[in-house]
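In the block that follows, a single chain appears as structure tokens, in the form predicted on its own.
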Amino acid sequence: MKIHKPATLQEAAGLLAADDSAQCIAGGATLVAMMNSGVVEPSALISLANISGLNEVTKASDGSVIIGAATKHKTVAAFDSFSGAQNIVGIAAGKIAHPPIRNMGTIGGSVAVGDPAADYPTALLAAEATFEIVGPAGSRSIPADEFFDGFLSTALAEAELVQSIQLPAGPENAVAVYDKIAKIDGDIAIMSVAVVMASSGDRCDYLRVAVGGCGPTPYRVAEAEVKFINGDLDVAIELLVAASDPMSDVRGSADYRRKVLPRVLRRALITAQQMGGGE
């Protein structure tokens, strides 16, 4: 198998455009597993290892954080300059699989698959992240609520690649809770809930709730967030559950997911409320 080693993302995008059976590889945690199971059989591999700047996490002067697509999970989990809402991404990174996988896998490779049960998509949606994309036609930005557009599907066009992920500053006093249900420790989620909440005194005035593993994409319900802010926890949970569209798989049935989701939502929301000093 031929292995390309481009020096820039634009060069990598060009190689992808020239061979639609080729696959990019950074850490390889997802791709190698898919190759071993016969899900993909690439004609060539395009290594991103020689492209500078892809494996860095930096904090900008405006408080936003930029995560290069080839940044390993362990680096995201250990980054100590996240603040407020951004912490949800570091927490989720620390719950991915086990140390050997976190030492190898990259954030770009994980999100590009578009698996709604993976840890990053739910957290990135709650953090209101933006994806910076590079392709043969140039660069563009895609917000998280548009990036994941179907089961195992993203808004990436042909030969496009994730360059980086930007996390806005958000409220610095926000607390973050990531609650994940899995069959065994380190497994992919049966469902996940990411909560970012900021309070003034005993009142919540900022809330983002994302649910993963209970539909073809992770999702938020703005009306549910408003209901919670206005003090109606039960209605907020009802709306979030009503928006779910779970599937059955080897990890759990759709019925199981519907029954357990309200409990996970309640636990995550109350935990965030208690962390933030609310009632």
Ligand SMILES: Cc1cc2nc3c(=O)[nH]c(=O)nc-3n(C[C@H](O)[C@H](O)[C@H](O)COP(=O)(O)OP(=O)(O)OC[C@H]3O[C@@H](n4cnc5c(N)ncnc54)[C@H](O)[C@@H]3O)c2cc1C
Second form
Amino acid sequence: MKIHKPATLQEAAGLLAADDSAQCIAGGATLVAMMNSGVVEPSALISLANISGLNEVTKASDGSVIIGAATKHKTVAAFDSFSGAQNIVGIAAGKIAHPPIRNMGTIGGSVAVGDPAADYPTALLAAEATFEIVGPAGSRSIPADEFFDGFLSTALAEAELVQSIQLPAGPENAVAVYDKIAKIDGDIAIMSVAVVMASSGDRCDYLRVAVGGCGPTPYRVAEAEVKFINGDLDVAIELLVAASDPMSDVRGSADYRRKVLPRVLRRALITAQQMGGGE
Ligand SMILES: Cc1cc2nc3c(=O)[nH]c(=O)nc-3n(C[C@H](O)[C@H](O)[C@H](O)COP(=O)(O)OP(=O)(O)OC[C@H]3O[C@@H](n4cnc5c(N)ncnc54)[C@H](O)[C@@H]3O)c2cc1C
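For comparison with the form predicted on its own, would you give the structure of this protein in the form predicted together with the named molecule?
Full complex below, order starting with the chain above.
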């Protein structure tokens, strides 16, 4: 099999556009397993390994953080300049699988798979991330709440690639709670809840809550966030549970997910309050 090693992402997108059954490979954690089991049989692989600047995390002067698409999970988990809301992404990275997978997998590969139970998608939604995309037609940006558009599906068009993920500065005093429920430590989540909460004095005035593993995509409910800020924890939880559409799989039944989700939401929201997110 031909393995291409382009020097730029534009070149990689051009190679993908020229061959329908070629696949881009980043860490290979998911793709190689799919090839081994015969789920995909690419005609060629387009490696991102030689593209410079794609595996770095940088903090910009406006406080935003830019994560290159080929950055490994372990590098994101170890990055020490996240602040406020951005911390949710570092925490989630540290909860992906176990060290061998965190040494191998990349953020771009993870989001491109579009698994609603993966750790990054939920955290990136709560962090209000923006995805920078490169394709044969040029570059564009996609906000996280438009990127995940269905089960194992994303808004990436044919031959488009993720270049980087931008995390806005957000409220500096925000606290971040990432609650992952899995059968065993290191497994993909049955469900996950990402909370970013900030306060003014002792009152919560900023909340982003994202739920993963309980529907075809991770999701937020803006009305629930407003209800919580206005002091109605129970209604906020009801709205978030009402928006779920869980399925049954090897990790847990839809019924189990419906029963457990309100408890996980309550625990994550109360934990964030106790950490200083505000009453
Ligand atoms: C045993 C095991 C346990 C795991 N546990 C977890 C877990 O607990 N939580 C979790 O979130 N994930 C988990 N994963 C998934 C893991 O995080 C993978 O790293 C991730 O899904 C894919 O990243 P990768 O870089 O290896 O992508 P690859 O396997 O190289 O590629 C995956 C797909 O993404 C495409 N792709 C790669 N990079 C880009 C890009 N920049 N732009 C567009 N498309 C791209 C590829 O073409 C391919 O279709 C697990 C995986 C394994 C094997």
